[in-house]
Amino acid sequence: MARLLCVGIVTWDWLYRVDEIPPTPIKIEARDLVGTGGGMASSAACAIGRLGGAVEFWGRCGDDAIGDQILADVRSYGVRVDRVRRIPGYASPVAAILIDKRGERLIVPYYDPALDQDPGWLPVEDVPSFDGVMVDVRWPRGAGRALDTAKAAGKIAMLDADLAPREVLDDLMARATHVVWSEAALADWSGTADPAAGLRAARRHHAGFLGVTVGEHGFRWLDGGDVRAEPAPTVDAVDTLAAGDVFHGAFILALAEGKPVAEAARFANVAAALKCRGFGSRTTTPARAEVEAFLANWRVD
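Atomic model of the given sequence only [the form predicted in complex with another copy of the chain]:
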């Protein structure tokens, strides 16, 4: 069984399903409400857990009731969380996310500025015991430390390259073995909306694996000088929130299991697409058996 580690952010998200996100401040009743843990690295960890990997999450949350709820939620996916740091006096992050019937989202997170950024406590001596590490951009110092240790140990050191300041992305890209961008972040960083051109621009800063998730279009990656593509299956998407995180988790899991890139991308595309069929962010992440069953029957046109 592949053993993975995810390092980064964990939050509590309240998802309010509304008909329309109003353009002016009024009162609108939500049709549905889902409370769930969120945050990129923790959602990737939850996906790995649900997809059958052995996985641990390292990060920080408050020593408060929301923190208890966050960790119980991550644990419920089969993720080890006992080395998460609880920071006294720090308020765990909580976000309001309004999602309308077209999938448009108004996202209002609160991050307590009192968050301790020191990564010195991370038990990095254990990093070599994992087959791979995945980090997000929300805790650059922790991410850098985890990437360095994984890379030095010859393990997968993957960066989930989401929207972040350029200096954060440049620094973490240099320390990773694998960089998997979101489409918006690659466009923002490279100055081009063309994912292929964006990947080629990133090649000048990163010699390892470079890929980008392109939503309903699936995944693109650099293979030598070529840009290769794996399409995503078409589904009736109800909620795409955390779909990228599920892709990242599934992708590193499949690579750590020894699958070639194209097969890993296919597996991750299916996991992420199936997630989108239900409302509720990562709560609708499919189990391994669902993904395998879908893959067994799926023929790309």
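If the structure you just shared is the form predicted in complex with another copy of the chain, then what does the corresponding form predicted on its own look like?
Since only the chain itself is given, any partners or molecules it might have are not part of what comes next.
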């Protein structure tokens, strides 16, 4: 069984299901409400747990009731969380998220500015015991330390390259072996909306693996000088929140299990697509058996 580590942010999210996200200030009534854990790296860890990998999450939350709720939720996916740092006097991260009938969302997070950024407590001496490490961009100092240690140990050191300041992305990209962008982040960083052109621009800064998730269109990655593509299955999307996180978790799990990139991307595309069929962010992440059953019957046109 592959053993993986995810490092980054964990939150508690309140999801409000609405018909439309209002363009102007107005009072609207939600049709559904779900409370669930969130955060890029922690949701990727939860996906790994649901898909059968052994996984641990390192991050920070408050020593408060929300923190208790956050860690109980992550643990329920089979993720080890006993080395998450609980910070006295710090309010755990929370977010209010509106999700419309097309599955798109508006996210309003709150991060306590008193949060300690020091990564010195991370038990990085244990990083070489994992098959791979995945980090997000929300705690750059912690992410950088984890990536450095994994890369030095010859392990997968994957960056979930989402929207962040350019200097953060440039620094973390240089420290990773694998960089998997969100489409929006790659467009913002590269200055082009063309994913292929964006990946080629990124190649001038990174010699390792480069890929980008492109929503309903699947995944693109550089293979030598060529851009290869793996499509995603078509589903009736209800909620796209955490789909990218599920992809990242499924992708690094498949790579750690020895799957070639195309097969890993296909596995991750299916996991992310199936997640989108229900309302509830990562709560609708499919189990491994469901993904494998879909793969066994899916024929790409």
